[in-house]
Each structure stands twice: as C-alpha cells, then as structure tokens.
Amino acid sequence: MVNPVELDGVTREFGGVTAVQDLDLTVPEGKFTALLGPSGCGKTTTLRMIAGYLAPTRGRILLDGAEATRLPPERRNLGMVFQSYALFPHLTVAKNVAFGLRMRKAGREETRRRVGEALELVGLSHLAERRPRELSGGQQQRVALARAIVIRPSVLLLDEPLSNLDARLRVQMRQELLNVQRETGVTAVLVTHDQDEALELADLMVILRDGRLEQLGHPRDVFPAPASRFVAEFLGYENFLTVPGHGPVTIRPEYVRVLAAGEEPPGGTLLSGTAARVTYRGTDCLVAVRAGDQTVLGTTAAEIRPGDEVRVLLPGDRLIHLPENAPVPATAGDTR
C-alpha cells in the first residue's frame, strides 16, 4: 500500500541549529495524525518541510509513494490550514473558497458546484457573500478549512488552526474539525502544543522532543503508556516518584488514595507523609502529601486537613515505570 506522507531519515538545520533531526515518520492513509510537542520542538519545521515551503537539509519526503523532497507547494496537491488562516480579506468567503480552484484552471460551473459543497459541509453557505472582517474567528477559521478541502487534497495539513479561538470554541471546532475529517476521508496532519486537542482528534500521535521521535502510537497506547518522562509531563502527568521495588514511576493523582487516620487500605504500595495543601474540587479533594523528600498528589473524600498525618495508597497496576534512555518505537502499529 502507497502511504500518503512518508519522511525518511529527514534533517533541516537552521545555521547552526537542528530544528529536526533523523526523523522518520508514515503518515497512514485516511486517518488523523497529530504532530504534538512544545514550543521548538520541531513539528512546524516538519509541517512546512511536508508542505514544500521548507526543504530539508538532508532525507527525502515521499508523497503518495512519488519522490517530493525538492517539489515546490503548488505541485504537490496538499491542503493547508494556517494557524492566522491567511484569508483574503478583499474576498467575500466564497471567492476565498474558490482561489484554489481558480489557481487549478478549474471551469465555472465546477467551481460553483464545489464551492457550494465545500461551504455546506462547513456550515457556512449562508454566508458567502460576507467578507472575512464580517465573520467571526470560528467562522474565519471554518473559511480557511472549507479552502482547504475544495481542491480535494491528498493531504489536509493543519497548523494549529484552533490557537488563536477562546478555550469553548476551542472544544466546538475541535468536533467540527473531526466530522469534516471524517466525512471527506482526507488524510490530516495536525500540529498542536494542546494534549487534549491531539486526544480528541489523532489517531496518530507523534510527540516529538528537539526535533527527534519521542514517542508515538494511537492515544488510547500512548496516554497510559509514556515512555519517558518528558512524554509523561507533556501529557498531564504530575506525579514522579521513585517507589522503593519499583525504582522510577509515574502516577495520575486520580489513582492515588490518600488514606487518613483509621482508614484500612487496600493492596498497593503505602507511603506515609503530611498533607501538606488540600483542594475540595466538588467531588472529592486534592491533596498534596510531603513523603519523605517526595511531594504526592492523591485524592480523597475524607476529611483531611493541612498537617494531618496520612498514608498514600499507590496501586501497583497503575504505576507506569519511566526507565532512563527508553527506546523510541521503529513503528506506529496499530492507528485504528
């Protein structure tokens, strides 16, 4: 089978910096990968290599199994998104729609047609004819999507669109971003710094560190399974401890128990300490432990108050041991 994106052993260095390194990477057909990482980390340099607008400085880029290492962005039928959305702001939305499409040569009434498709899918047809300044950044923002798709690309590339929308659009578009993926079959490539963006939408997760592979796999591998701790703090865990029989863990706070005086534990690994801080959230409540030279977030709904004596309860099915130098798996396996 052909793959859509395939990186083979790709480097760009920016004078003396490498802003991505050996980096080998198949995008799968039809499916949702999530380039994920911090700042600099390297996945916009690889964004753009894919897109043409960077060339790296040693590896190739292959698309759909055809030589593109040095193909300039217009030849290489890739849809992109921009994280400012880049629309012209002279244009009503259904001329931005069509540039694309003017650019291809494509004739009026297939233009019109798809135009129409593009805005329908989208949600927007009963606004072609506003201009850009008229819309608001969620519609600005489903503009630049509908553009992106109309030329029917084999690869939909997206550069953070949702940075720049309030954190409740955020969590709107991030669904409307899925359903137009998977209604279309596109196959996308997302850049995002945001864990809970990649979560939802990838069924890829590359999470690079420096312009290397860290990890990647499908959400539901990598988010219980970091394999290092870098992985694990960008993705929310705040729990490293070193747990004598165990040697280096990691543990999410809503699987520690903080057990207060009299309370009988289960089986696990007991630790005891002082709670030092405690946070009711509704439910139940935080509680930061001091162990030793060790601070652990664990839960509770008992009433624990600052300086109160307490043990923690640490499930040894829910301890992800975080070992120096793990190895960076060769494939993705399974994206379901």
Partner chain sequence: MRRRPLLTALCALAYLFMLGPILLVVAVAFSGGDTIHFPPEGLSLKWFGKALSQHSFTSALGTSVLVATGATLLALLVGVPLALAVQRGRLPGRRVIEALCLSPIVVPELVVGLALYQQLMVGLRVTALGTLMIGHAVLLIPYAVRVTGASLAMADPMLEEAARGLGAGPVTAFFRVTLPVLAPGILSAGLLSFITSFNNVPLSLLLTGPGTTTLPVEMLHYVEFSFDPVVAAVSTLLLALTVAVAVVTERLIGFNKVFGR
Contents of the next structure:
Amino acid sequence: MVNPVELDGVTREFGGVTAVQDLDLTVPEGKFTALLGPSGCGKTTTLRMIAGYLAPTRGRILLDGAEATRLPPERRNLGMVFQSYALFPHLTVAKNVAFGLRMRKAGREETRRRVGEALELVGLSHLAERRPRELSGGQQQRVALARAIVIRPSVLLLDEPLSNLDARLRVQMRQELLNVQRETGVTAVLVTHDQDEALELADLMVILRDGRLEQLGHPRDVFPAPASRFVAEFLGYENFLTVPGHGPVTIRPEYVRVLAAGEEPPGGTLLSGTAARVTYRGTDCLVAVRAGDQTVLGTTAAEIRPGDEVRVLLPGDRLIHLPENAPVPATAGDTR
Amino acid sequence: MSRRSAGLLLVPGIALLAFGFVFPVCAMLLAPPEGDAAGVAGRLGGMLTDGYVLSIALRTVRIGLITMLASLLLGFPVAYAISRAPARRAGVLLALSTFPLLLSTVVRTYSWLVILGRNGLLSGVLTGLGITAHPPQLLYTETAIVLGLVQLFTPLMILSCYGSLSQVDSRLEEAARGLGASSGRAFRLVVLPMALPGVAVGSTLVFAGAVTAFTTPMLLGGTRQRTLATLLYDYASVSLDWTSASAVAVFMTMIVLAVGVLTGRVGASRLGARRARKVPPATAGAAGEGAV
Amino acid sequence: MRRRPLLTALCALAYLFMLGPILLVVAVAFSGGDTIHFPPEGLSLKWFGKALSQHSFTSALGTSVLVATGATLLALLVGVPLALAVQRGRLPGRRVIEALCLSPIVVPELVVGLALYQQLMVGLRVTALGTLMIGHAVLLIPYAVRVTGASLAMADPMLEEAARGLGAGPVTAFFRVTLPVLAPGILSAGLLSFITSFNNVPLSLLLTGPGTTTLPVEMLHYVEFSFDPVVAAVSTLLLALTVAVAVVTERLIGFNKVFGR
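Now show me the form predicted together with the partner chain; what you just gave was the form predicted alone.
What follows is the whole complex; the chain from before opens it.
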C-alpha cells in the first residue's frame, strides 16, 4: 500500500529558528490524522510544507509514494481548508467551489454536477448563488470544505478549521467534519491546538513539541498513557506527583479518592495531608490536598471542609509513570 | 511570492521614480545648469541674510500658522459632530466636506475673487448698506490669502480629525459621565486626548500645504503679498534665475520637512504614531497635494 | 441624542465657509455683465458660449484629459506592482522602499516642477507633454501605492495560496483572484489619481507653455489678466462634471469609500 503522505527527516528553519526538526511521519490512507500541540510547536509549518506553501530546509516529502519535496502547490492535488477559510470574495459560493474544477479544465456539465454534489454534502445547495460575505461563519466553513473536497484531493488538509467558530458550533461542526471524511473516505490531516478536537476526530494523533515529535498513536492509546509530562499536561492532566516507590507519576483527579478521617482505605498508596480547597461539583467534591510539599487533586463523596486532616488514596493501577525527559518511542499501530 | 519576483515587480516603479523624481530633484540641487559660481547652497546662504527674502519667508510661515489654526477651529467641531451623528447623516456630512477637495483649486480660489474683488459681493454689501462709499482694498492682502487657504484646507482638517475621532467610542464619553464628569470635562479628558493624533496629522498637512500653496497666494496675494511659492515662480519664469529658484525650493522644502519631523515626534510620543499614521490613508496624501 | 446648539451653529458656519463661495461662482457664471459684479447684472448664458468657443480653453481641456489619463494609467501600471511587492514580498529594506514610493508627497510640487523643467525639458529635451505625463505619474504613484496597498492589506493573504492549492499557477492565481479582489481599490486609486492630476496646478505650472497647457493653468493665467466671468462659466462646468463623477461614484462603489474613508 502506498501512503498518501510521507515526511522523511523534514526540517524547516526560519532565519536561525528551527520550526520543525527532523520529522518523520507517515499519514495513513483513508484515516484522520491530527497534528496537535501548543502554538509554536511546528504543526502549521508542517502542514504548509505538506501543502507546498513552504519548502523544507532539509528532508524529503513523498506524496502517494512520489518525490514531491519541491513540487509547487498547484501540482499536488491536495485540498486545503484555511483557518480564515480564504473564500474568494468576488465569486459566488458555487463559483468558489467550482474554482478547482475549472483549473482542472473539467467540462461544464461535470463541473455543475460535482459542485452540486459537494454543496449537497455540506448542506448548502440553497446558498449556491450567494457571496461569501453574506454567509455566517459556519456556512463559510462548509463552503471552504466543499471547495477542498470537490477536486477529490489525495489528502484533505485542515488548518485549525474550527477555531474561528463559537464553542457550540465548533462541537457541532466536528461531527459534520467527521461525517464528510467518513462518507468520502478521504485521507485527512488536521492541525489543531484543541486536544478535545483531536481526541474526537483523530485516528492518529501526532503530538509535536518545539518542532519535534513528542508522541503519536491512536487517541485511545495516547490518552491513558501520556509518554511525558508535556503530553500529560497538554491532554489536561493536573496531578504531577512523586510517589514513594513509584517515582514521577500522573493520575486523573477522578481516580484519586480523598478519605475523611475514620474512612477505611480499600488498599493502594496512601498520602496524608490537609484539605486546602474544596469545590462542590454536584455529584462529588473536588478537593485540593496539601501533602508535604506537593498538592494532590482528588474527589470525595464524604463531607470534607478546608483544614480537615485527610488521607489520599492513589490506586496503583491508575498511576501513570512519567519518564522525566526520556526519549519517546515513536511507534504505534498503523504507522511504521 | 518569492523575493526575486517581488524584486522584479519593483523595477518599473523604482525606475520611474528615479527618472522622474530623484534624478531631477538631486540634479537641480547639486548642479545648477548655468555653471553659477555661487551654487545653490551659496545663494541660499545669501538669502538667509537678505531682509526681503526673509520677510517673505516670515509671511509664508505666518500665513501657514494662521491657516492651520483657523482650519482647526472650523474643522474640529465639524469632525466631532460627524463622528457623533447617526450613520446616514454622518455619511452625507462627510461627503459634503470631502466634495470640495475634488474641485480644482483655481475654481475654489476664484470664488474669493468674486467675494473680495473691487465690485465683488463684500464691497457691494458694504456700499449698499451705506457703511462706506469707498470700500477698502480687500484683494491682494494677507487676509485674502488666509481666507482662501482656510477654505481650501478645512476639508482636509475635518478628514484628519474625523479619522481619530471616529475611533473614539461614544460610550467612553458616556462612561466618563457615568463616573461623574461633566460633559465638558468628559470631552476634555476623554475625547480630546484620543483625538490628538488626528489633529497632529491634520495640522501638519495643512501647514505644509499652506506654506507650499501656489494658486491661492498667486490669485489673492498677487505681486504685493509674495510668498515663497510665488517668489520661486518669479525667479523661475520671470527673471529666469534658476539658482535662486532652486535656493527658494530648498528653503521651502526645509521648512516643510522640519515641521513634519517636529509633529511626527510629538505624534509619536502621544498615544503612539501608529494611530496617527492610520488616519485616512487615501485622503491624507490625496487632498494634501491636490489642494495646493 | 442631546441637542447642542453651539456645535450645530459652528458646523453651519464651517459648511457655509467651505461651500458658499463655490455657489457664488455659479451665480456669476449666469450674469449678463462684462465684469464680476455684485449683484450680477442680468441673466445670460453668453459666458458659457464664450467658454466653449474659446480655443485656448478647449485645447487645454484636451491636454488635461490626455495628461490625466496617461499619468493615471502609468501610475497604476507601476504603482500596483509596487504595492504588491511592498505588501507581500517580504523584502529586506521594505520600509526604505515604501518611503521612496511616498517621497514625492514630501517635496513641494512647485519644486518638483522646477526640477523636471530644468533637467528633463531643458536638459534632456523631453517634450512638454512627455514631461507633464512623467511628472504627474510620479506625483500619483504615492496614491496608487497607498490606496491599493490599503485594500491589499485588508484582503486575506491566504486567498492566493488557496487558489494555488486548487490548481492555479502563480500567474493564473494573480489574474483570477488577486486582481479581481483588488479591483475596487484600484478603481478608487484610479479615480482619485485622475482627479488629482486633472486639477493640478503647481507641478504643471512650469512645464506648460504655448500650445501645451492644462486647463487649470490656462484658467489661472486667464484670471491674472482678465476679470470677465468666462472663468466662472468654466468653473461651473467643472463643478457640474465633478458632481456627476461624485454621483456615479456613489452609485458604483460609495463616495465616502473612495474619497473619505
């Protein structure tokens, strides 16, 4: 099987700054790959190199197995959805969508049919003759998506496509994006800084840090086993502890039980401390416990007040060991 | 866009600017054609000690300053009113103050001949009301020049001030009043400081425009009330003394540049030059030159 | 809104001062007398007839239109690429180039006119018409660069990339996307440039001579020597023309967008 995108030791420098360093990555066919990381991690630079808007300083890019490192963007047959949507303001929705087909010299009849299908897929057939500025953000987003997939790209590239939408619409559009990808079976590469978006959409999650690969794998494999404190923090872990007999670990607050005085511990590692802050959350309470020089977040159903002496139970099977600054083994299911 | 293609795009423009602007201006200043021994710099030095030229320079600067102040007094209230008017009316008022800028300077200055001329409107009114049988000389006075220039440049001042004022949220004024400021104080403490960059830009443009204006001093000041611009014209086309004309040109340019640098500094130290520079990109230069 | 009688009065005064004199010119144009006189002596159209039949005015009008058209086209032709390179080129020394583009505004036009007269007309023997066009084009470059630059700055720089990604080569992307998106800005710049060139006096003044004179300069010289209302009639015609341009502009792109902002 030929992989749609392969990066081989790709490095990109801007002036003296290295944005992406020695990146190897294989994008699996027909899957949703998410490049994830905080701003400045090199994810957008990577996407722009795949698209052909930036040339790598070193390394090779293969598209469908063929050398494409220096190929100009118009000869790559990729569909890109921009963060700003980049819809052509002087063209109608239909003509925006038709643009790529026109460049490919598709016939009039075929263009009409495929534009119609693409607009139907994103549910905008009724707005075909409008101009982009007359549409809402969500609608513009859909036009951008239709314009990118109508050319049947070998890869659909998505550059933070949902970041300009409000929170509720963003969640709704995620599902639509996923539906379109599943329905067309197109290989998709998404750039995002939103871990929820990546968790929900991705088949392969690629976490970048300072231009280097930090961890990659399926969300179901990555989330419960962050390979470093960086990944854990990025995925929303909050407890970073040093536990006797275990070393540096992290654990989600839901798994940490805070025991009031007199409660019987069912077994596991125990820390003693003082409740510093108690937040009522409806079904339970979130408690911040000062234990020695560290703070542990845990939950409890018992009545605990700030200042109470408490014990904290850390179930051994929920503790995630964090090798401090250890190199990351970059292997996962469907990548090499 | 690659750097190379960007560089290629620059070529025709730079070439035209070099041939039609940089070369002639530099050549004029560095190499006077008749091989005049004193040269432009020498002639300029002579002018700086010449009472006649100095009095003309002084008059030019005086006219520039008065024009600037008067158009500010007239223009600022209009700009403020436009910035606070409802959108539709603001559009009409803005268009009305922009429109004169599209009209030839000659036409606009000509109207003052109609008003101030020997049998013009003003002398007609004065004699008609029996105030005087022999109306005073109105034309070819410094006042006439100032009147003409103020009419010419007030629209420019309005647009510059409006550029800043339109960015002052009217709710800021309301907030200040809510905090206990009287409307006068709210205006002074909130609106005025925020309007300053536009005022600075407008004042610079008007001063520079008034100092270098030619048509208006020519028609309304004549030979009796020379300014540097009409003096330059005299040297260049009547007495054909190009070295002197060039010297006046340098003198005039230096005055304009000095004021530009000065207000540029003031603008930069206040509220940042960024906003000042943002003021009407089209009109700032447009009208400035078109009106001269 | 609160009423502010003082502000309203000040505004009325300002508008009267700006627009009133122009209307007086119209009144004079319709007068029947032989000199500018108030109140006008009788009503007639004879000055319009005289204005339109006077060869010096009609030929100057022709020159003005020719120079303004040529200079505007020339300025746009070199100015739009300048704006593109400055805005999108990521060039080193961008500030210097920008300053150079805007520099003709800094030097008084009369001075530029003198320099062009000495160096190009007398020095290099360029014709009056050629020198006028070059001089006006140089004067208009700052407008072209600034106005197109402003609309370029407002356009999404990703548009060209989007076009490239969809299969358009750099040239196709420019003509299919960049240029159409910039069209309103270029049109504004062109209109502004034409009017500026058409009305210019100080730059043209020293470059015109017998045979090649622009309309405003011809009017200026006429007024210097004669006090009859012909120029009022010409002014009225120009006023009508300007109003027409303003109205058409309002219909097409919005008056304030072009001239006010």
